[in-house]
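As a starting point, one isolated chain is supplied in C-alpha cells, in the form predicted in complex with the ligand.
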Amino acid sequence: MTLEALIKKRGPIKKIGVVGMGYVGIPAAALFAESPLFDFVHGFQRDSSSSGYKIAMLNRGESPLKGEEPGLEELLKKVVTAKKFECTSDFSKIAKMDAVTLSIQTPFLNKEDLLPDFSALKEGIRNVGRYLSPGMLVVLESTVTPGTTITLASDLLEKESGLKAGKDFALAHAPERVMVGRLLRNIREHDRIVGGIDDVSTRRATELYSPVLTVGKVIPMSATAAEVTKTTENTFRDLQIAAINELALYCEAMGINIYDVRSGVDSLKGEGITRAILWPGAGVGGHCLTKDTYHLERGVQMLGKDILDYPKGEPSLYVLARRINDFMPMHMFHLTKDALERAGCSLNKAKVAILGWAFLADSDDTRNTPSEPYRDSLIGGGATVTVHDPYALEYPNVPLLQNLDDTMKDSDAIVIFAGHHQYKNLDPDHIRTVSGKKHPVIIDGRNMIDPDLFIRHGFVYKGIGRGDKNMHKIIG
C-alpha cells in the first residue's frame, strides 16, 4: 500500500503528540489543543530530574516557561479543562498518535568545536521509532544541520520501527521561528516553512500546521531546503550585524561617527532599493545566531562538499560574519584598556562594573553571552571585576549584582555591554560619586549615552564606533 493510501485509510489527522515540552513544544502542543480539527494532544516529557516536574504543572494547566508568554497560560487552562490536552511521560502512548512532531533543543557540545549535541533529539527521535505506524506522520521542529531530516532522523526512524520513510510514514521538518515573550503570536502569525522528504508528506505536515496559523501562510518546500531556510534566516542576520560591527570599526578608526554614516545609507530606500543595516555593539550573544551559520557550514559540507564550487582557499563569508561579531567583545577589552591608560590606570590595578550580562536588551537571558569572553579578558588582565544585571539572576561562577551602585563602587571604568533600558538614565555626577574617581572611564558598547555629557564630566568616554569622540579631550 502507497503511504498517500496509508494517510487516506487512516484519515484527518486528529491525535498529534509534540515530544519535548519546552519553549516551542508547549505552545505548539496548546494551539494544536485548541484547534477544532484536532480531537486530543498528548505533550511527551521525560520524567527527568530537571524536567519531569513540567508534567504535573502542565496538566494543572500550568506553564512551567520563565518569563511573561501572553495568553499561554490561560489557553493551557482552556485545554486541559477540556480535556484536549495531557502531559506524559509515557511514550508508548505515541502509538495512538496520527502526528507526532519533536521539539528538543539541539545546543552545541562546547564553544570550541561548535559540533551540535543531538543526543536529546536522538533519544527523542528513538522514542518515536519505537511507536511508529503505518501511515503516521513524523515532524523535526528543531534547528538542524541542513541534511538531517532525510539521514540521521530517517535512518533512526526507520531502524527503530522496521518501517520506510516515505514508503510507510511521512517525515517532515517545520523549523520554528518562535521568540520568548512572543510564542503564541509567533506560531499563528509568522508564515510556517513546511518541508517534506516527499510531496506526501509536505501535504500532510501542511494539513497539521494550517489550522494554527492565523495570519501566517503554509510556505511548501523539500525538508533539506526547510533545514537551509531556517539556518540561513539566522546566518543572514549575523552577517548584517557583522557588516555594521565591522563599519564601527573603520568608523572608529577613521575618526567618524558611524551613526552619521548609518542614518545616511539608510535614507537610500524606495523604488525596491535597500539597504538591511543593524546595529553595531559589543557583541552578538543567544542560542540562534551563535550556531546556525555552523549548522549552515557543515550542511554543506556532508551534503554538497565534492559539488560545492566556491573561491579556492577563501574562508566562508558566514563564518568571517561570526568571527567579526566574536571579535566585539575583544574589540571592548581593547577600549577599556586604552581608556584606563588614558586615566593613568593600568589594567591590573583597575576594577571594572560591567553593565549588563544578559545577551539581549531588558531580557534575562544569558545564553552565550558576549558579556562572559570581555571578563574572561579583564580577570586574565588581573583586573576586579563586578557585573550588574537588573534581569538575569544567577550565572555560573560569576556573582550578578541587581544594585547599580554596590557595583559601581570604587570603580575605575563603567562598561556597557547589554543595552538595559535603565542604563540610558546613567548620572554621570551620581557614578563620580559613586566610583571616587575624577576621570572614571565609560565604555559605550551599546549606544546607550550621551558621549558629550559624561565628557563634559571629566570622564574618558569610549563608545563602538564613535570615532568622533573617542580620542576627545579629557576635561576637569
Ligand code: SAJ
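Bear in mind the structure is a predicted one, so any value in this text is a computation, not a measurement. Residue numbers count along the first chain shown, from 1. What changes on going to the form predicted on its own:
Splitting the chain into two rigid parts for the change between these two forms, with each C-alpha assigned to the part whose superposition fits it better, puts Phe236 and His42 in separate parts.
Form predicted on its own, following the form predicted in complex with the ligand:
Next comes a single chain, given without company.
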C-alpha cells in the first residue's frame, strides 16, 4: 500500500503529539488544541529533575514560561478545561497519535569543529520511532543542520520502527519562526515553511499547520530547502546585528553618535532602496541566533563541500558576523573597566550591578545570555558582582535578585544589559543615593537612558556607540 493510501485509510489528522514542552512546543500544542478540526493534543515532556515540573503546571493550565507572553496562559486554561490538551511523560501514548511534532533544542558542542549536540533530538526521535505506526506524520520543528531530516531523522525513525520513510510514514521539516514575547501571534501570523521528504509528506504537514494560521500561509518546499530557509533567516539577522554592532564600535572610536548615523542612513527611502538597519547592543543571546549560523556552515560542509565555489582561504562572512556579536560582552567589559578608572576605582576593588540576565527585553529567557560572559570577565578581574532581573528567577550558580535597590546597593558601577522596561526610567538621584558613590559609573548596553541626564548628576557614563558622550567631562 502506498503512503498516500495509508494516509487516506487513517483519515484526517485528529490527534496530535508535541514532543518538547518549551518556548516552541507549549504554544504550538495550545494552538493545535484550540482548533476545532483536531480532537486532542498530547504534550510530551521528560519527567527530569530540571524540567519535569512543567507537566503538572501545564495540566493545571499554567504556563511555565515566566516572561510576558500575551494570551498563552489563558489559552492553556481554555484547552485544559475543555479536556483537549494534556501533558505527559508517557511516550507510549505516541502510538495513538496521527501526527507528531518535535520541538527540541539543538545546541553546538564545539562551534569551531561544527559539532552540534543532537543528543536530546535523537532521544526524542527514537521515542517517536518506537511507537510509530503506518500512515503517521512526523515533523521536525527544531532548527537543524541542512540534510538532517532526510538522513539522521529518517534513519533513526526507520531503525526504531521498522517502517520506511516516504512509504510507510510521512516525514517533514517545518521550522518554528517565533520570538519570545509574541509566541502565539507569531505562530498564527507568520507564514509557515513546510518541507516534506516527498509531495505526500508536504501535503500532510500542510494539513497539520493550516488550521492554526490566521494571517500566515503555508509555503511548501523540500525538507532540505526548509532547513536552509530557517538557518538562513537567523544567519542573516545575526549578520545585520553584527553590521550595526561593528558600526557602533567605529562610531565610538571616531567620537560620534551611532544613533545619529543610524537615523541618517534610515532616512533614505524610495523605490528600490532596502536597508534593514537594526540596533546595536551589548550582545546577542538566545538559542537560535547564537548557533544557527553554524548549522548553515555545517550543512554546506556536509552537502556541498566539494562543489562550493568560494574564494580560497577567505573566512565565512557569516561566521565572522557571529564572532563580532560574541565580542560585544567583552566590549562592555572594556567600557566598564575604562569608566571605573575614570571614576578613580580599580576593577579588582569594584562592585558591579548587572541589570538584566535574560537576553531579551521583558522575557525570562536566559539561554546563551550575553550577561554571562560579561559577568565571568568581571569576576575574573576581581570585581564583586550582583545581578538583577525582574523575570528570570533562577540560573545555575548565579544568584538573581528581584529587588533593584538591593542589587545596586554600594555599587561602583551599574550596567544595563537587558532592555527590560523597568530600566527605562531609572532615577539618577536615587541610584546615586543607593550606590553611595560620588561618581557612580553607569554603562548602557541597550540605549535605555538619557546620557546627559546622568552626566549632569555626576555619573561616569559610557554607552554602546556613544562616541559623542563616552569621554564626557565628569561633573561635580
